[in-house]
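One chain comes next, on its own, written out as structure tokens in the form predicted alone.
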Amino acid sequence: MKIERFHLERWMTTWELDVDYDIAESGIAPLSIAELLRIDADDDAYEALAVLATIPLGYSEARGTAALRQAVAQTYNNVEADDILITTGAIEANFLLFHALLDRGDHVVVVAPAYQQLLSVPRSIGCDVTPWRLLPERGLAFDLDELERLLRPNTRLIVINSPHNPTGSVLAEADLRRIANLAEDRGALVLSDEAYRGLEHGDGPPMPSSMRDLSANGIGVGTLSKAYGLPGLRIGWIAANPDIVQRCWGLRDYVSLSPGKLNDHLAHIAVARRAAIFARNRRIIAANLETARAWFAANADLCTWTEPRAGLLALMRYTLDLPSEVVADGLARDASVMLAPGAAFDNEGYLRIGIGQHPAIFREGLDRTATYLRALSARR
């Protein structure tokens, strides 16, 4: 298999462990394993940390325990335990449904700008990969009629993305069921990558059903990344049918086998406990965003940004003339912070910010953003 260079995972890991202030986070601040195991639980958060040190670390269950699967199938509204698979994050979800759904000539339109997986595992397989764009003139909204007019009779593929990365854009439901009924009318699949499901903000839009719920051609890919703060446990899952469910089983036994042990066991905790990590994301975002609009009203000559709706990223567009490559390296190594050059996503001209650092960190961020910026705006 002949595959792009991923740009911003190669960006991104040449500067997150070196900064100070990485407000780029694509995930809500993580948790330690004490503070998940102490929210919204009455046991003592070390006589939980023994018990995990009992834990034999033998071989897991290959698709997931059974006991994870069947809490993850919870969060939807018509999922059972066989229509979930878990696995090693939304990537490892991604990339088995792509594999396992997709042949080569195949037409896949993918939603546009987004993280490079969706777009570059279909054109390594050879499909026919065409873009949905979110543009700025329509304010990063998604257009549907534009959808519907990509679409072909032999689109076999429709790859969407809400609350959307990197754009905070969001579908309502009434876009989803949209989106189903132009997929079943061409007998296609919808892959909904729901890596920000449950990332609502206090004063935003609710969140919709999973694609999953809305239609029989429905696949949602969800993850502990994101909106639980646990990326380190590399947990993710498919809900699907059963026979694409066993399809991408019968992939991931040539690729990582199972889940670990310890990871599933926390995947359990933390999705039981779901609600309290959700109203604890919800302070973060809330902070953040209040912090965010004051730091765009008092440097509008510097940045402008369109507010994410939901999830936790946004584009902000800087006013300086040079590639966000460079801007985004300069900041990195100059002023210790850390925003995703747009370029990794196909939007000279912007960097991608994340809201769900911790609150502290995420305002000096942006102090040093704004300090950086218009030394180098001076000195040009």
Ligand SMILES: Cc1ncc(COP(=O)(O)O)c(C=O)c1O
Second form
Amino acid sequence: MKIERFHLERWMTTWELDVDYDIAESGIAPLSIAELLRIDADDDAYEALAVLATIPLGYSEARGTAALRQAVAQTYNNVEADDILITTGAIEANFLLFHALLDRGDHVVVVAPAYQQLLSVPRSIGCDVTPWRLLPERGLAFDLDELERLLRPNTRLIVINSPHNPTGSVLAEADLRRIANLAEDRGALVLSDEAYRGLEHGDGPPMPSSMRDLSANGIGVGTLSKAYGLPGLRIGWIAANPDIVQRCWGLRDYVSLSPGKLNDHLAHIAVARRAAIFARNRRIIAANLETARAWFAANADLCTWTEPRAGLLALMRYTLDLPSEVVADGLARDASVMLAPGAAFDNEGYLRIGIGQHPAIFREGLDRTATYLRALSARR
Ligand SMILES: Cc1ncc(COP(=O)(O)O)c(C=O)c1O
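Let's compare: the form predicted alone is above, so bring in the form predicted in complex with the named molecule.
What follows is the entire complex, opening with the chain shown before.
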């Protein structure tokens, strides 16, 4: 298989061990095992740790334990445990789905910019990939009329992602229903990457239904990496009809076989306690949004942003006339701050910011960014 270099992942690995203020991250400040065991629990976290210590580390159930699949299914309105396949993060879920559903020459429409996997894997399969663009001149909003124009009678798959990485734009319930209808009319499927579901903002729109609950042709991809703050568990899932689940499972037999047993156990605890976890994470987002609003107001000569409507990510436009990778490398090297280069998303002139970091690190990261950009502007 020939595949494009994953630009953002490579850039992040260049700097992530060296910088002190990583405000590029697409995740939320992660929970420790002790925090997860303590949150919303009556018993002592260390008793729960003792239970963990007794789990035999054999192979786990290949699809994910029935208990975990049942718990995940209950986060939807209309989904059974057999409609769920537990995967190694959303990244494996997407990879399996593309390979199970697509053949060379198939027409696929994919939201763009996007988490690069969503564009690169269909291209690597030899699909005819049409990007559905969120344009700065349209406020980085989803344009449903444009999507309708891009679809063809033989379109096989529509790939969406909402809340969206990297813009923080959101598809409302009515938009999702329209996409479902457009797909059904053409016999197409919809892969809805819902990695950032559950991360609505206090004053933003309510989270709409999953695409899986809206259409027989809908496929939902979920993960514990974002809204749950548990990326290290590497637990994601596919919610789809049992035929698609079986086909993806058949492929997964050759890749990762089954989820790690401890991870499956901890994931079950996290899904059961999600209300408390989401509340903790929304508090972090609310604090960082307040900091960011004040910072952008004070530094409008350096940077502007389209505030995210939900999720953890947004694009910020800087006024300096320099390539985004030069600015991002300089920030990392000279100010110990990580903001991701827009070039990794084909959005030159922008940096991607994540609003999930610990509030103190987030604030200091932004302050250092202003100092660095101001000094750079003065030198030019
Ligand atoms: C839109 C999107 N999908 C999938 C992933 C992969 O997430 P996971 O950690 O669940 O594999 C990411 C990670 O940043 C993402 O932003």
